[in-house]
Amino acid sequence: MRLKLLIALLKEVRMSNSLLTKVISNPHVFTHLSIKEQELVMRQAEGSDLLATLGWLFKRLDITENLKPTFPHSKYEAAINVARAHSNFIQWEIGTLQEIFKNDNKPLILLKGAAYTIAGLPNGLGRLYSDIDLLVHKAELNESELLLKRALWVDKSTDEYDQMYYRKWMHEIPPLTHVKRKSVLDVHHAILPETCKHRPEPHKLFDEVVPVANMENVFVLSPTDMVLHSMTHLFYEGEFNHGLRDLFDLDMLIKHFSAKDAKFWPKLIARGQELNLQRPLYYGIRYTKRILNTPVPDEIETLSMNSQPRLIFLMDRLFDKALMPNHPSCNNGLSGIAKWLLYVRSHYLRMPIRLLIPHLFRKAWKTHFSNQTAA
């Protein structure tokens, strides 16, 4: 069955963009949609964790002022209020972490969503959070974990294999959960696993971190490194439930940093080569442009990772499916197989075959066993 779906996927002509991708590419399109189409955009945005972000875009451009009285303003306002509560809590939590790390003379380096919010970047608006991502030196990893445990952040994982998987092979320790607040920390010492052959040297990232204005001892990655990390996270992780949101993060980061720095693009290309991240850089440029029409200079758009048109043909069909909104109107049997193949691909990129095969078998067995127990 999967083979038939794969053949169908390879033969399929590229699917047209969803309504949501058209709207976030050009929000003014929304005013020309019917009420039924606007409702579909809302449902697609909800499934993709982009409803509050869309609401902020509409507010910023005064789009909702010109919409019909039947437009569900309250839905967007409610989503914005929830996102605002998330943002307030995350900022408060970062403040507590700032004190913990400052008292121990360690820098607090934030990644991903927490970094976007605390640095005041446009993609921090409307964001929902499931965790906070930190970056620490590997040599200080044990000490940092002990420091956090004293502040009631604990590792709840009791599975011996999971402990070994994280601590021996991965670029992070098992997630830490606060005993009282139940908030979650992901503590990284690199942006790709130890087992990944394209893994950049972590010290190169630490050397370029940028202090956050008005926040003592708090840092984020440099603009080029932040974009490269976002690309690497999306195109190496293999989880696409929030794929479109992550792609939109890239779109907004690229627009923001390229507008502020005329040399952003050559710096990004050079840094991608220096960090050995040409593959995610290529895909990040290709699919933000392809799906969201992100403005890319002509000389950058011609950038080619390799001369393998068959590979690019396949990847286009996989990512065109996987990066659609997480909603039934955009999903079919081909979407599932595309995400499954990209999930396997992500593990292949990050782990050698001798580790990959037993790991995937074990995950499949655990999933099957969990489903059987639930039934």
Contents of the next structure:
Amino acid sequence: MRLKLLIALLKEVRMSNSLLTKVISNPHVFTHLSIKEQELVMRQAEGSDLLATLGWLFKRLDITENLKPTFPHSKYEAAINVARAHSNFIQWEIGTLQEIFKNDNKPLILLKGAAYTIAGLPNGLGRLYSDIDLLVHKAELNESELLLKRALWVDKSTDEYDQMYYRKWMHEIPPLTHVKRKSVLDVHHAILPETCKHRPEPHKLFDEVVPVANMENVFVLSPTDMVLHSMTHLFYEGEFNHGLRDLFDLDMLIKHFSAKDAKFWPKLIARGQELNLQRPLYYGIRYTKRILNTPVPDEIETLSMNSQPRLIFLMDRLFDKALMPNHPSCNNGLSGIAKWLLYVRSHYLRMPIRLLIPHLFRKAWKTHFSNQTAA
Amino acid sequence: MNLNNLDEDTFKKKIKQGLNIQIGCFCVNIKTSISEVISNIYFLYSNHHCITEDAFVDFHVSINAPKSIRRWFRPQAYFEIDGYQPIEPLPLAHAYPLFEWGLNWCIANRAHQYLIFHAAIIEKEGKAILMPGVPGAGKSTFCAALVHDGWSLISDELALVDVLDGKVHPMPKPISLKNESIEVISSLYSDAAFGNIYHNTSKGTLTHLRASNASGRISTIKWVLFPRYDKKSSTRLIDENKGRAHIELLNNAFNSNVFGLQGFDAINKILEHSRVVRLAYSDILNAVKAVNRLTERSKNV
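Return one more block: the form predicted together with its partner chain, after the form predicted on its own shown previously.
Full assembly next; the chain just shown is listed first.
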């Protein structure tokens, strides 16, 4: 039984099931699909939080006009309406943060989704947000937290272990929730935990931040750092609920930056070495190309291969599964196991074994008991 | 093809595989193996259309009992949309109400192409009465009475408004009736077609009424009516201030945050072109007459 499971896990995932990845890597394919196939693409997109993104893609490429008259445009329009509301709200919320930080002469540095939207990057369109991510200097962490607390952003976690876990080991403090609006802020002081041996020196990121046009005192990471952070997040954090969306973020960022700057690729490789992030860079290049057909120059791909892990065969099997659309049609029952293995792996990468084992035990114990009380 | 053109056995076979049913502007693929749910759907949705397999489906839903040990020990039913469980499972005996609530969840949480009000809505000749619902005000009961008096059901629960033209789109599902209102409707209308009755649900005793006239079409809202059952009151219709009605409608919309200013303007437009009335009543037939007089009178306005 166990052997069977292992064999199934190692089997190649049938990527043919994921029509969505085919469509986002070549959107014009969509017009040639049957109505049932189009329906499946939309379902896979909805489950992966990519329906609004797909809608924008269709609009930008004039695909919407080439569909059959009976095509239900309202499906993606509904998702676009929601994404637009998210975007409006997040921009307004960033405005309030801008005031708070400006009044205290501190830069407001945005990461991830909030950064994509505020910097007007192509992957900001159609994105949904569960929180806003900030980067602050570790030396100013306490001060910043106090500043935010005065503006009603508070740390609601009361669990002593969680507090210790975040504040001693992690690269972020526990999430802050706005008392009235319930919005959530993740305040980071680095992009990988204190306990991770690959952790880049945060000051290197701060040195390169770029100001956002028409937004006084608001900054985002430089293009190379933004891409490297996105790769690090996807391949080291062990959360694959939005795996495909995060991979598509990478695809769009890479296409955008490499079209604007002919030297983007060599800069990315050099910066990866400088920040000690060659491994996530390797994975980022490998899987965007493998799954989304992202164009990567041959010499860059060869250079990135220097950081290929020995067990790449195994990693392919796991990532192929974890990066598929979040939909029953792409779930062969082993996606869950693949995601779990990657979750354990991410902890192993981020913490030394002597901290990791007790931590995972503790988490498993807690999950078990909170499930029992819920049942 | 109407659902009642299928014989029950064929229907049973098909719905176990997943059957497309048109519910107003949505095509829903329903899959279930629970026989009580199957027979209740067969009865309550008999006037709805089945759609061919190659149609574009809006929601793939299923309601099933798990195949685990819970099959024997306190059996449960769970609702899924495309493999995702949006609401907690319920005891197997409440599988059908769970199905109806699940379907409402899908529309209220996914159909953001519309501004969605928590309201009953009925129409005649494309002119609709919107009845926003304060819980306990008796909107479903009053809606059931009007449907028995010649109005067509658009929805007893969710009014779907297109913000561009202010028109309301149909999603006629069986009218859900609770507690005392079941007795009220069955005593008034001997031909009322009730589905099965469920006791001790989270909303008390619950049943569903097949709408004899479930063919509500895309309509324009002409009247906004706030019904309130008050056992001491005679039938009274009082014109309401539109500003106050605006606030109530805004609070009543599930997704006003999605539309923002556009939604605010859509409500303005609805109120501009409709008469806004508060109705207090104790005698439901009398109230139906009053509403019919009101709508007849302003028909040519």
